[in-house]
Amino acid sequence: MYAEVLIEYKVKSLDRTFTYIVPENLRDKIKIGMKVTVSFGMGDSTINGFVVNIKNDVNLGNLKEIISITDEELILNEELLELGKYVRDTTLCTLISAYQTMLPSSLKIKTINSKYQKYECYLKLTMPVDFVRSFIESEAKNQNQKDILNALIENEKVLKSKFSSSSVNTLIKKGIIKEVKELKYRINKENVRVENKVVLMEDQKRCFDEICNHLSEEKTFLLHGVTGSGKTEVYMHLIDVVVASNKCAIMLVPEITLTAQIVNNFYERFGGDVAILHSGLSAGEKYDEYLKIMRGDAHIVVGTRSAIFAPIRNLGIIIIDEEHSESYKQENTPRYNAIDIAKWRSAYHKVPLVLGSATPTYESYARALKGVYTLLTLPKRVNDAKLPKIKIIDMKEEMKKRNVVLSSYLKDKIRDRLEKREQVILLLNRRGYGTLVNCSSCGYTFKCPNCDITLTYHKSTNSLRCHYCGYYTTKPSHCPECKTGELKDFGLGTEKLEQEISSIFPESKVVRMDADTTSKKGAHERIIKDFKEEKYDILLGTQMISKGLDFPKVSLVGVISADSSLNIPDFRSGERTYALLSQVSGRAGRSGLDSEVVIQTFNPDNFTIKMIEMGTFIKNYQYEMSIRKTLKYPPYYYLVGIKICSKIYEDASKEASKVYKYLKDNISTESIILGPTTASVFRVNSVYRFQIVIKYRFDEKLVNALREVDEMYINHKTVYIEVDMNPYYI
């Protein structure tokens, strides 16, 4: 018997398999998608691998043994072996790295697992009660044995841990007792279902009972509603369905702080037939998760994008909520997106698939009204409450009346609610406390040294940061160049804020949410707990606290500065402006108290934030669509971004005016090809970075394309290529 093996090696033309013996005493055991270690090149070397084919004869010689499977319980299905494949073939990564995005970081192939697994020791009966009895009353020793056994006589097994190990010991010497090992849960939730006493509003239920006509089609609907219209009452609703019928469910949700949230909405509703999966978890969390869902001992899959790719066999319905976020897409190898994994899955099932938001993404959206997906849509909140009131400040304006940071209009009404006992959130997509920090003498400003973008200066460290290769320093006193200038600090960060809200604010309780201050295990949980305990009556932070987030007595949202997503040069700035506003904003007033949301614009008369004081998403949509159509952008063309990558300037330039030549000789004549110019940020962790953009709409010769541009520089000494299918920024 011979075993074909997917060995990890990060050498892409070694992205084949190599075959091996398969060894007499492994020959029962051995499975298609087993991890097996193996000895590859010279010497005694091992490495892993995953085992993708079996056969009986080959026609090759000086083949080596299979040294040892890696674990016997954990095997990728055929389902995964072939959706590895779907991943290769879209994204052109290689095939070990579609295999390995799909494992959590503990079931990586070069991990040992044995150390994540946890163990519980239960004792056990090995002889018939009655010997037992009997054994009590004539030979026990003292109380203790007396108590194990009258322990076991009752219990089919009883914890090793609550009795002392002397007379433990003793009772399996004499072989009346033993003890077993049995893996153990770290995240272990009470399998107590509680009973649904949510009765679902007229829309709710039209939606609901549309998908359960569906149940058992590839179908993909988008469910539009309004923040706080009950969009996660129908998911689990739908989820009751699907579990009752013995089927599996899979729900995505975009950020770890959303997770935290919903996860314990799920626990209340289905107990522990709920497993979770996101990068906040420790490694060892993750294996027993993973293996909670290999094993069966859970229907319902929670997580954030990997978690598309859970080993469920009988699936029932997949539900991607907040579907417009653009964290379901992975930015390094494999580039691929959940959603995109989300239809493959849909189709290879033969059920639906959901889209939920209230800003659905304008490329899902336009599908939905050309009948691709079947659009449903919840206009109201639930009970009728009331959507916020908006008010647009102009800080130009403000700023004469030396209003840098708060508004007056914002003040007063952040002191009311705070007079009120009611809460407070202040949006800021700025973490850190200044933006740049220079020289008052010299103009000297600090950049990264890897990087082409200035530091970020953390006051809480006295750090100069760089958000994109994570370089730091500490700040001197004193400038390095002129040596004695003075150091100031500009712009606005979330430290910066916190800070300026507690001095005008003395008696307020503040909390800021951030990737500073959420960088801790369990650090989402606690923030969020407490400010729905209301222990904090402001919560400021970035984008993180501005999605699916439900605070009864939230009455008032601030956003500090709307313009700065407005002007990042994409094609989707107006889209995701929109989106994370009237995403913030739906924050207030969610269970029926009165609300409003104050933003602050160096541009009020912008067709965007007129659109969000107005709440029309449709118009906002039709404006950004008529210049998408003018410009051939998504979706009425598809795009792809190859980036040409090299530590050495020269060498970059040059290999991305050869990869543009042979794109263009190469490549269908109604293809756009756009470069190649300068990436966005065109220095990163000292790699220069330029950027080729194709615009396509039927080019049946681009991927044989790209992948021989991909190929050509496997082995490049100093250039790298990165291909992106559909890239979210550009």
The other form holds:
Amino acid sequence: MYAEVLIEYKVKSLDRTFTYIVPENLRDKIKIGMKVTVSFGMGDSTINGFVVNIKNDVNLGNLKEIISITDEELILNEELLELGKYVRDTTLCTLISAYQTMLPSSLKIKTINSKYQKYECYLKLTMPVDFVRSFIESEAKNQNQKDILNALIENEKVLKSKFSSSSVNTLIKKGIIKEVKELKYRINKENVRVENKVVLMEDQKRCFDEICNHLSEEKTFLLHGVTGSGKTEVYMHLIDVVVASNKCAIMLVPEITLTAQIVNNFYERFGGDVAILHSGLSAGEKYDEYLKIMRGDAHIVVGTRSAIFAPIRNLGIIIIDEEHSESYKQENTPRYNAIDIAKWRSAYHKVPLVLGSATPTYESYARALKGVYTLLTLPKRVNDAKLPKIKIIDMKEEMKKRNVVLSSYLKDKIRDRLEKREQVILLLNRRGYGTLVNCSSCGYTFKCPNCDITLTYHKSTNSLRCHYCGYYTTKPSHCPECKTGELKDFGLGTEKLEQEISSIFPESKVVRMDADTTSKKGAHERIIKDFKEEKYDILLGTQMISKGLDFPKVSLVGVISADSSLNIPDFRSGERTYALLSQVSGRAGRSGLDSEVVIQTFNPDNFTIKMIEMGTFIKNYQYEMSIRKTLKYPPYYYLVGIKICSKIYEDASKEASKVYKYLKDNISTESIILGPTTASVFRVNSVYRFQIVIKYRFDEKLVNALREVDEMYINHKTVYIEVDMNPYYI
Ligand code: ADP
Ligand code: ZN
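Cool, the form predicted on its own is there; where's the form predicted together with adenosine-5'-diphosphate (ADP)?
Expanding to the full complex; the earlier chain stays at the top.
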């Protein structure tokens, strides 16, 4: 018996299978899709790989043997093996890296097994129930024995530890019950299902019914529901139906911040039938959740991006919440988009895909308007709660009054809400204290030694940090250049905002949520829980506070500066600013409180800001679409971003021109090729990055040309290439 093994070697020319002998002791265990260890190359070096085929006769000379099977339970099934090829072909990665993404190496039973695997002892009956009943009547010696047996008549198995051990032993000796050991999952929720407590509103019901009518079709729905319109409830009702027919569901959420709230809702409703997958889990937890899914012990998977690869066999529905979130696109190899993977799986299983958002991407919305997706809308909030009133503040005027951080209007509103004992959310999309530190005498500015970016001042640690590469240094007391000058910080970050708020409203309790306050495991969850329980009056933070959170007592949202998002030079910045502002606004007034959103900006006349003021998603969409049509951007054209990177400036520059020329000569003349230009931050982590952008509609030569370019630089000493099909940022 022989196995073809795709080996774990990141060099593309080696992205192929090698044949190995399956030794006697592995023959009845080995299966296609398993991870195995084989020896490779000269000497004793070993390597991992995936079995992609098993055959009985080959005519080859000296073959090596498979050394071992990594895990007998974790297997890529037929569907996932096929899906890997799709990932390879659409993101231009190697097949092996696609498989590794689907079955990550953190899932290695060997390391996990010995360390954490836990077992639980259960009792089961060995005799028919009738016999047991008569035994209870006639022979059972005491109440303890009767309790055990009665429990086992009611339940298939019971926990051994719950009962007196002498009675258990007696019954085992008599041969009426037996002991069984079962793997204990680290996350172990009780298997209780709660009936739907909530009755769907008319609009929710309409959307729900429409999707229910197509449960065995490959069909994509775009559920466009304003914030607080009860999308989550629609998802849960759908999942209920799917699970009732013994099928499984995948539900993706953007970030761990969001998972906590949704996961808790899901646990309450579906109990232990839910498996969760996200990067905040320990290796052992992740392994267990995987096993739950593989074994069919959980029918519902809730997770972040990579949960889209969950090894579910009988999939019934895929739901992607907040579909506009950029977290669904992986920013390193393989650069896949979970929405594309979801479509593929929806087609494979012939089941619906539901994309939900209050602010869908304009690409999705365009597809919905064209009828490629089925558009479903929830135009109103649940229970007729009103959307918040929007007030735009011109900060140019406020500056004249020396109101740098808070406008007098926002200040008054915060005070008012604090008096009413309602809660406030403040968004500032920049962490740290000041954004820039320089010398007041010679003008020296602190920059990252590795990146083309200024260092951000973090007061709590008295450090200067690069938000790109993580470089940090202690802030000196005087200018390192002129030795005498005083250092001053400029700009505003969340840390400084927190300090300002505390000094203006000394009686208020303020909590900050950003990358700095949430780096520890469980920190997100704690802040969210505490704020929900009203231990704080004001929650301030970066965009991580904008998404999906449901706080009933929040009645005021303040956006400290809308400009940081508007000023990003990207064709999607209008779309993104609208989405961000409307999402964060959506945190206010969710339980029916009269609510308001105050947006501070230096550009009150900006079109997107005006549209936010009017609350019109459609008009902003139409406006941006007209620009994209003229400038040939998605969804009118597809994009490819190619980065040519090197630590040596001259090499990057020279090769970028070569790549440009090669592509120009080898892709369709209909396609547009731009560049090479410097990437928006040119040097990151000491690497210079040039960028080429291709816009195309149909280009049969493109993928091949890109592969060729990629191959050319595999063995290059100083230059490497990154190809991103449909990048989120350019
Ligand atoms: P969305 O995800 O659309 O922003 P949610 O699903 O979080 O909105 O719903 C907003 C609030 O309304 C939640 O507190 C939810 O429990 C409640 N809710 C949703 N549907 C109903 C319903 N049919 N009846 C009563 N309350 C509902
Ligand atoms: Zn840096």
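Keep in mind that this is a model prediction, so the values were computed, not measured. Basically, rigid core = biggest C-alpha set you can superpose within 1.5 Å across the two forms. Residue numbers count along the first chain shown, from 1.
Q: Taking the rigid core as reference, does the Cα of Gln145 move 2 Å or more between these two forms?
A: Gln145 C-alpha, core-superposed: shift of 2 Å or more.
Q: Tell me, please, whether between these two forms the C-alpha of Thr126 is shifted by 2 Å or more, with the rigid core used for superposition.
A: Result for Thr126: yes, a 2 Å-plus shift.
Q: Once both forms sit on the same rigid core, is the C-alpha displacement of Ile648 at or above 2 Å between these two forms?
A: No: Ile648 shifts by under 2 Å between these two forms.
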